[in-house]
Amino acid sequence: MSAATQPLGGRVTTQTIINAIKNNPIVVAIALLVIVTSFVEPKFLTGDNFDNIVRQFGTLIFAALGMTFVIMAGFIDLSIGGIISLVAVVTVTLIDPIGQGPAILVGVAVGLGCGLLNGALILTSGALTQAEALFITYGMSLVYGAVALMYVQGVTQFLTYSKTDTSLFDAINSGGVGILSVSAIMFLISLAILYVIQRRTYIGRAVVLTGGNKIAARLAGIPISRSIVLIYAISGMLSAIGAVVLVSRVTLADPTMGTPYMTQAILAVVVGGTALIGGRGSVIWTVVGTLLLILLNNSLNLLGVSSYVQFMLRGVILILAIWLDTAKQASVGR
């Protein structure tokens, strides 16, 4: 049993920790890098750097949480980059006409609609494999990105140029209750809901069974079609929330700003231990994977590693994580 499938409520023993380390060498490697950075670079343990890490956490974690359900069901969603870009520009441009609150709601509704459209396209096309879903959602990412570009004519929209109140975005970025920002509270609420759905409901079990074996799930009476629509709706809506958090942090909306999150979300989910072939995963461990990925990026930046090398390392980590997971599945099947 991998770390991603360990019962969170069970007793944690020394053997459990040892098994988690053995099953997650990438997690161990990133953790060691973070430890080394904390000794080599004094800025790593400062309050300003911690604040920077927390701010980077926002958008990626929402996208990764949605991606977790998609991958657990044996599919993939490459459209989230386009969705984030589209939601961002729509939200910012609607602030003056209808106000900040309604603009955010419309933006989230756009993300949900994109997710539902993805699910509908996959169902109507009969695409029941991850490869088919990959190409369909990649195509939809191009569509959403193109719509975002046409909507604003390729012009970056600045939140600070809004003539009406934008205090809600300020609150999402830095305001809140005590030490928690509104975005942090949104994350905790989303995580709690998704955890309950995954671990305590029939819907969550249906998603996992769909990813494990679609034919067996169908024979067992699992509503495959409903599961597909649900996972893409969740992914679209959470990507939209991530877009709102991103706009609040950078105070602008660019029609291409969501592109990097497409691969980063997949990497965070895989590093967190979710099986890329589906049938196994955990939203809690996705949080761990996301945090480790952000810490990795932060450590490399503080150590002065070139951005080109960082891109290469992310690719190597993703390939290595997939290779290790595939090798693990093959050894279990023997």
Contents of the next structure:
Amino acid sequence: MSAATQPLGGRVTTQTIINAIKNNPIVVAIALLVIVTSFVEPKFLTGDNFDNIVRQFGTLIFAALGMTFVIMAGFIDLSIGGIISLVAVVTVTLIDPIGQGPAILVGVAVGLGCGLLNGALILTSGALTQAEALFITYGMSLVYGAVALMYVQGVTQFLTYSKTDTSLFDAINSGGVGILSVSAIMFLISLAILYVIQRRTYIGRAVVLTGGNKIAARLAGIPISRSIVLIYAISGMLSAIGAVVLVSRVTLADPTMGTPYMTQAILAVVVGGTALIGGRGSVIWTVVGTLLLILLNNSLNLLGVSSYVQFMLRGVILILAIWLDTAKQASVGR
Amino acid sequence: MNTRILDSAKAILSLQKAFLAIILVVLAMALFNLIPSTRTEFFSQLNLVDLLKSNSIFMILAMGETVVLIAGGVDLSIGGMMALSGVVVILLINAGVPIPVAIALCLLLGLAIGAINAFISVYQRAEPFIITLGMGIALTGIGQQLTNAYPVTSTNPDFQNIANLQVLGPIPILVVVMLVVLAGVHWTLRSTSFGRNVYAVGGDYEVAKYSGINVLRTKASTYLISSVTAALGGVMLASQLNSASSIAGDNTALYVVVAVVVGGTSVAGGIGGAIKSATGLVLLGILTNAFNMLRIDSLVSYLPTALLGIIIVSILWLDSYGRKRRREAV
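Okay, that one was the form predicted alone. Can I see the form predicted together with the partner chain too?
Full assembly next; the chain just shown is listed first.
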């Protein structure tokens, strides 16, 4: 099995590392940029900047981890922006009535509920293609976003205006054990669970096989239906956790704050090398993809590149990542 | 006899959900007009002309998108293309370039971007959904860099006449251009060999290939068409507003694609048409307008967006479900 189908699989030898580099030119390119930046701009390697990077990592990584499973199964979830917005406003508005702990739990439950609803819609409609999932989840993103706006009447909710204790949010933002922040611990736990699901469980393999060829998977008795519900539930729930982390960091909840995360999560997954057509990928590489995206933004900021050019580069990287991946697949004779 | 009526009723239901929905909306508005407290100006000439004007740009974009979708592709760069084209046309005109030349340059820009999309997603076989999504983001970024993310306004007073000059009573040129594009795409798809080939390529790529159709060139042409119509839409939008913003197209592409799909053009390719897409777009436009007229947002603000989302999801769900039933019947 080649490194392309099994990133970070098996024993790590020099050969697998060389293969990984060959298979992920985008990763290498961004890594080079980061190295150059650290030489050109001394601020890059300071503790403050590191802190900055870790904070930005927070929300995006959760959304991207969820998206990895969805894309691995050959589907896509455009509704995560709406889910993040909805969960953020629900969580913050519930702090005063029911307390911070229950508010966070309800928020995550709302995310899970949205994910299950997505899964149910895709499943019952019998959608088998990414395109069908794309449009249905886009419609749902409108619904979730509008519900968030309706719920708070478009008004931004401030965490600092809460009359009761919000120490949990402070803890998620700045507390921690040793060098690990609470959000980092949450991330590591989520990653570990997802990794085990992906590599060690039947349903995890079913998800990947669903992405390979749905008709063949169905004929082979792979539980496609369970896979579909699982991936959307995971995506919804992780987006919700991302929303809680986001609220903790910016100390407010805006009913449109989730919007940018949809494209960024797809970008992170794709840069990480998970094939958009499904059937291949890994949550570990999504972590690499997310980290590289944030490092890229950070480096460009420090180098003084205008934010508009950065925005443009995001599109260019997306195109290059997919293009190079396709060329690679063609060369190995898929 | 009864089964025939039932069959034809089924056929109508499965074919034109968007059309039925439009009829329902119009009937509902007519009913509301019978009750004094919910009487609206929905059927007034002013509103109907406004409905046409406000949906013409989307319609121009939807026509190009329809061709791409029928050929089995998708183009999400049309929003970015529209915004960039609007920005470029105004910057060129402000720089002293004659208006026709500026417009021609914008359409050429559309052609060039379409060629890049086509090269990567057709000839290199990369996933068009992400390629064009990335292209849309890149084009928006270029537009922001060109204008510093500020809206730009045309200094040449003649420019706004391109879209706004009223030619047939209250109907401006914009609507005429839209109808010409609609008719042109309808004719191309229905009555030319290129149109036939587009359906064939989208219906079954391999079969089309072995039938001697130049599949690559046919599919690539569809991206050129959608990019040029998007560029044209951008020029018309800039002229209509006499200004352009680099972020004007942020939500356009998905809205237009969804409208086209709601109209019954299949995302899987091979099925659809200009009229179907127009129906989908009119449905979404008329719904938004009806919600505004009934002042639904005064009951609960933002309710119209939620309703629109629910209606979109329902129609797409029914479509997928219909496909599933057919699949299982076979």
